[in-house]
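Consider the single chain below, provided in structure tokens and representing the form predicted on its own.
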Amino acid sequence: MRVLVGVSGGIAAYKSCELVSRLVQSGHEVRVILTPKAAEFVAPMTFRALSGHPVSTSVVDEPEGALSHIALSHWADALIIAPATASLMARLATGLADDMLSLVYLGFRGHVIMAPAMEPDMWRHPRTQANARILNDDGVVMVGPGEGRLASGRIGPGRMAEPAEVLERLGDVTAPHDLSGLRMLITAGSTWEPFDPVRLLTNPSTGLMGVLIANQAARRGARVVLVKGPSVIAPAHAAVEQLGVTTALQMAEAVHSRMPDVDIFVGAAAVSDFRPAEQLARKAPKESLSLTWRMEPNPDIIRDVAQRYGGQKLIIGFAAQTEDAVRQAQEKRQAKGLDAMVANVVGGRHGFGEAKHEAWLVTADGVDAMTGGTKQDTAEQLLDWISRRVQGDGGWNR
């Protein structure tokens, strides 16, 4: 995506670095245009170093030739504004033009996010609440302003938001809402199987690819409920129910009482394919323990939805595997009743918690390399999957 951040002159300028890295990071590409006042902050050639890209400060020294502003308003598809400060957004509201930022404000017809940073009593200053309301009846999507302690040493309304929460913002504004309507149940992360009170029995999955799939599909309108082991330590979207468990046995009770409920049910998680068959109430002592444990096998959560619910729901299912992914991905799809099973690669250079993902979807359509090579990339692609399926599917059965 491309993506403009303007930034204006306050001293929340140096979170906007920050900001500017991290949507480089994610794969976008950054273009700044700083006001006059901004530059005094923070300097352009650190903006410039950031982004790969020359930066604009003014209209008479455009860095990209004579009427830039113009090329600039047609070449985003997102106009970031952070922060934006009470001037700022009092020229915006009315519809002034002096610099470089307004400009391209003006000629910008796709999705703005601002965010606002000032002392509190200017946030609440009738004025700038006014100003505010009139942006957002413009189409702005406004990010904060947050609470807490501002550089004038004041506490209240004023702290620009923070970078990943503009980040956030953004995913939601310029996602499709493909999936509208649609119910979701996705597992995530592993399950704790105890010994006793300290030891227990798991797996290194921290559940990133379950939380990933929930936000993005959370963005993209579905009506989410994410079932997450005591392992997943990744944030979800606000918009997500989530229900913890803590053993497999409680993640299959979990499942199966929402399972009426939704219209699509992902098997993301990692889950213990065994249990102890004895769970002590007290530690005990190591001397006291016998080298061999009586295991008992848990539920297979995946196979026991699919049998109950196949041809009436959606149901997709992950396959970690050291070698030979998508032969035996295949063989579990048919074995379980599946309509979908991503095969993927752990061990060796590949392991879990990494966004890095080496993975295929597996239908009984073939096989289709998921490319990319995060797990990001394996969550856009299987909604994108989910939603040809469910629009070929005529609304599946809502």
Ligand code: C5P
Contents of the next structure:
Amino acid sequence: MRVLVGVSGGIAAYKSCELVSRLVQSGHEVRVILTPKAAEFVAPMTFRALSGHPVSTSVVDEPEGALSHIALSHWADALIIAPATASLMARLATGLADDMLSLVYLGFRGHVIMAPAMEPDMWRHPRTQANARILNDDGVVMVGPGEGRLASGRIGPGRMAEPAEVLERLGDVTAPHDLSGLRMLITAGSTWEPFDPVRLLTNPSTGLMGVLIANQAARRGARVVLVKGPSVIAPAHAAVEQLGVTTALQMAEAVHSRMPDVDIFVGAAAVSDFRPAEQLARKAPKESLSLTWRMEPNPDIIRDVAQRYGGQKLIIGFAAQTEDAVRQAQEKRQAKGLDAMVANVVGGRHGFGEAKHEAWLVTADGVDAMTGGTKQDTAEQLLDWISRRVQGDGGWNR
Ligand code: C5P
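What would the structure be for the form predicted together with this ligand, rather than the form predicted on its own?
Complete assembly follows, chain above in first position.
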């Protein structure tokens, strides 16, 4: 996405450096406008280096390669104003276009996100509150300000929202609502299979893939339940209902209890295939333990789901393989009776828990390589496929 970041002159401008950096890392193309005051807090050169583009600070004195205010307004898909000072909010609320940022704001017709930052008394002032309401009515999405300690040492509302929160809001406002009305159940993370209260069998999955799918599906309007194992660290979107489980048996129970109420199941969890047949109630001294422990198989949750609901609901699995991922995924898809399987390679260039990976969507129609190379891309492309499938069929039946 093409994101324009407008920075006004407050001490929180330093946080916008991280915001720009994160936007770029997330794959967005970013251009920055600084108000003349902002350029006193952070040098244009910093933003130029982070965004990789010339930075506009003035209407008359544009650096080489910078776009005009009209071109910038048309270029961007989203405008983030962070930090927004009380003064900038007042100018924007009255439509006073006297610098590059306010000119672009007036000419821009896409999503606008604003992260105010100022002293608590200034934020609480009826004038600022009135300006915030006007901007809100004009469709600006406010994020923050947060409560806490400000640069002045005072405590109160006025801290600029953290870059992660701003990015989250950008994802919320720009997502299509093509999954509205769909109910999805998603599993994520590894399971823990205890030998005793302190020893367990598990795997390195962090659940990132499942959480990204859950969050993106919720943004796109689906009602999402996330059944997550104990290893899941990534935070779920506020709109996602979360059920925490520990063992594969608990995961199976949670999934089966919710399956009747959903349309789509995505099994992204790395369920432990086995569990210790015997589980000790207390920690035994290691000398007393046998080195051979009998294991028993866990239920294959997704296969059982497919057996019961295949043909009525869309069922999608994940296959993490060390080699030959696509062929193995196609075989597993057929053996388990799934509509689709996402194949990905583990143990090579990309490890567990990393944002990057290499994946393919394997269906009865063939194999499609996921593009972009990140788990976020894979989440979005899988949801695109689901969306097309649901719309194409006029339902989710085969
Ligand atoms: O057979 P394999 O474990 O490679 O298949 C992976 C897929 O099966 C994933 O979608 C995973 O969530 C699911 N699975 C399951 N229950 C198991 C093992 C795997 O649902 N016991």
